[in-house]
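One chain comes next, on its own, written out as structure tokens in the form predicted alone.
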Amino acid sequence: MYDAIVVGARCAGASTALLLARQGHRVLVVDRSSFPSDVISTHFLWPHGMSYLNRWGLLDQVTAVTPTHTSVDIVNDGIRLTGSVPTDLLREHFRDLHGDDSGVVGNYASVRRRVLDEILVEAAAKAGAEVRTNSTVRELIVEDGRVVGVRGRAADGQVFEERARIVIGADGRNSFVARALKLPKYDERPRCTFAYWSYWSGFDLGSGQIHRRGRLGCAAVPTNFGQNMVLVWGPSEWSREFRADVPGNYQRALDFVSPELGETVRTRGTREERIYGTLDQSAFLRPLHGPGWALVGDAESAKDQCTAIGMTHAFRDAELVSAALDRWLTGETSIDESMAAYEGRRRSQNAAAYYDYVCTFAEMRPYRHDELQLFVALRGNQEETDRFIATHADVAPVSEFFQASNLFLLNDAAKESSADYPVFDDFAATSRMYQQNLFA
């Protein structure tokens, strides 16, 4: 009998199976794959993220073989801002999500899944929880209305039966757990994004970069091997477009949002691996927990890969639901008490209103005019751009930043003017030729 079985052992199942282990716990961590691996992933961390693993004592895994850095650029039809996740903020963060800031780092990093889920599953079985890998659990155990355990398949073939206080999916978005307790979506999010990417060397562009012009963005980031990891994304209804092409629409889109990267992987860039893409990262949210079962990750709410959160969430997501489960196993509360804290905090005014901001965001619709001058006016302003950076990373609150006071003020302080940017020549020309479809 296990205190709690994890099903899936990446980002958000393998920290949860660490945390409870080194919480004294017995658990019981199956996945599918094999490690190392790699999985479908955008695979970068901001800086909360990086917390997460210096609070863990993995960082330095991390680092010793991933480029880390502490500034990114984020370009804009044209306008730059170069800043960081403020240290300040991050402190907050963490105080008021988790109730202490140790362990706050402020450096991000691209890290590829099959270096860093291999760190977690090794740190998982280091601690003491046991590691199942090769093995698919196909059926649920439910006894009288509350789940009690897995029946699946080991990498050998033999059929096994394990039970548990609890069962926490953290298997992705097509989560089988959630999908053998017939979860309902809510608040779906149709509208989303495309995204293709692979991995060049031949040349070190420094920091990170994002761009974006019209409706579709780029970006570039130094990742393992001596790599740079280089995506485009737009909207989905583009995508069976950009499909009949994809080696040629990749680079065109590149050439198109960003000239100067595009040159720079056409002229001296390498590619040392495939095209990869996905399509589907519609958005929604499920229940997350019920009678003997809870929720983590991607499980629990899919979002676009837009903001690049994934990763950053699945860590926060374990440090939150390992801390409540702790409260109930060692019977300092109740399960309803303990679940009912977690879903405060995952289900607070903040995350709603950064789900929106995401999903708003993942529509790809072309900047409005309003929106490029607070662009502008963030230029000269570091401490604004640094927390626009923060909003956009989910450490600072959206509602904070974007509410109308704070607009008006940083419009009214702006040091430069919106006619030094090609954009607003003719902005309503340029606005109807971003809505062109580029692949057609």
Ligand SMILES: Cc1cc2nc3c(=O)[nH]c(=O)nc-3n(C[C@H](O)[C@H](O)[C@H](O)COP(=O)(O)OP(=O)(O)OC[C@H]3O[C@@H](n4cnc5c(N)ncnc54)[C@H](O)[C@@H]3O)c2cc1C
The other form holds:
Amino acid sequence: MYDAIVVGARCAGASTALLLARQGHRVLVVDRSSFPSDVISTHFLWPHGMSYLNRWGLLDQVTAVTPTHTSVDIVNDGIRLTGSVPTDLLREHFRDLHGDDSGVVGNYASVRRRVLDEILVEAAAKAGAEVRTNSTVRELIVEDGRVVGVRGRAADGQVFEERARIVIGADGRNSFVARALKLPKYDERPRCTFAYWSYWSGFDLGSGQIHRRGRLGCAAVPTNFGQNMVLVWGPSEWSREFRADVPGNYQRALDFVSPELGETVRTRGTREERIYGTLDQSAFLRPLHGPGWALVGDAESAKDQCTAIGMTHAFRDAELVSAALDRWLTGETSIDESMAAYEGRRRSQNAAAYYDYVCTFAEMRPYRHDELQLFVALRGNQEETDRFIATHADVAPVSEFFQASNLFLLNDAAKESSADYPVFDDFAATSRMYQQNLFA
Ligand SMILES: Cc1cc2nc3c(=O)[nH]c(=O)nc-3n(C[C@H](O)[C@H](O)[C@H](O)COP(=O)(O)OP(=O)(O)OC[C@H]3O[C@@H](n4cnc5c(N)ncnc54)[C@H](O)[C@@H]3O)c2cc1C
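Swap state to the form predicted in complex with this ligand from the form predicted alone:
Shown next: the complete complex, the earlier chain at its head.
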């Protein structure tokens, strides 16, 4: 009998298993994959993602093989903002969520999942969790309305049955645990992006860059093995035309959104892997917990890739759920009190506002005139630029940055300088052009 069985051993699952095992609990973590292996992801970590790894003593292992940077460029319609999430906001974020701000770091990295997930799985095993890879959970054992264990099968055909005080579904957006429990999805947002990316050598980016123009976006970040991850994305309603010529449209999108990045890739880049892609990124929430079970990571909250936050949120969930379960497993509180505390942190107003922010962003509407003016105004104001980046990354509350008084202040400053940017020359014509599908 285990204290906890965790289904899924990546960002959410291996981290949860690691933390519970370090607290001294008996943990089994099961994954149908073997490691090292990749999963669909462009694997960018914001500073709070890096901070979780540092809090768990794993950051040095990651950065020994992964380039890091200390700022990001966000370029909207040619308006470039360079900044970073301020450390004081990061500290406040960790104190609010976890009660302490130890291990906070301010750097960024893009870590291949074949690198990161193996580090997490090995750390979980080292902490004392039993790790069972190549093993698929196929059934939940439910007694008197409560989940009490799992049944499954290993790749060699061996069947297994294991019992635990709690079963944690960390098994991704198509969660088997959620489906077996017939859990509803809610606040579903079907409008999402398509995303295509690959790995390029031959140029040095220095730091990460994220571009938006019209209804398209692209991003480029240095990653492992001396390569750069270069991603393009757009509204799902344009995906059919994009797919008609993936390599051609990938380059076409880069050239349109960031001519400079497009030229770098075309003239200096060597593509090291195929172009990967995904179309299914609709967002939804599921219930967080019930009798004998809890969900973490994408299993509970799946969101579009467009703000690159899912892995960091999975780490957050791992810390919150393991802290809550520890109080119950050590007899300090009842399971109901523990899970109510977990739910309180996860279902805050700030969390709801950020979920809405990501889902709205994922619709990929061209920026409005006032939004672009805001970006122009931010250029002269490093403190507010950094706060905007912190808001985009879910460190500072959306409601604080996008509150009316703040926007009026910024927009006053913007009126003077917006004339410098071509997007404002004939805004109506530009807006009409942005509505046309570039790939049709
Ligand atoms: C195109 C794209 C780009 C993205 N880019 C970023 C980014 O740049 N930054 C970022 O932070 N996030 C990004 N994300 C999101 C991020 O990848 C996810 O949020 C993250 O992988 C969620 O981690 P997880 O552990 O919850 O689930 P997953 O990573 O999906 O892992 C689930 C695990 O469960 C296992 N499993 C499933 N069913 C079973 C079963 N029945 N039995 C045993 N094992 C099972 C699977 O094998 C898998 O290993 C991106 C997502 C997409 C689609």
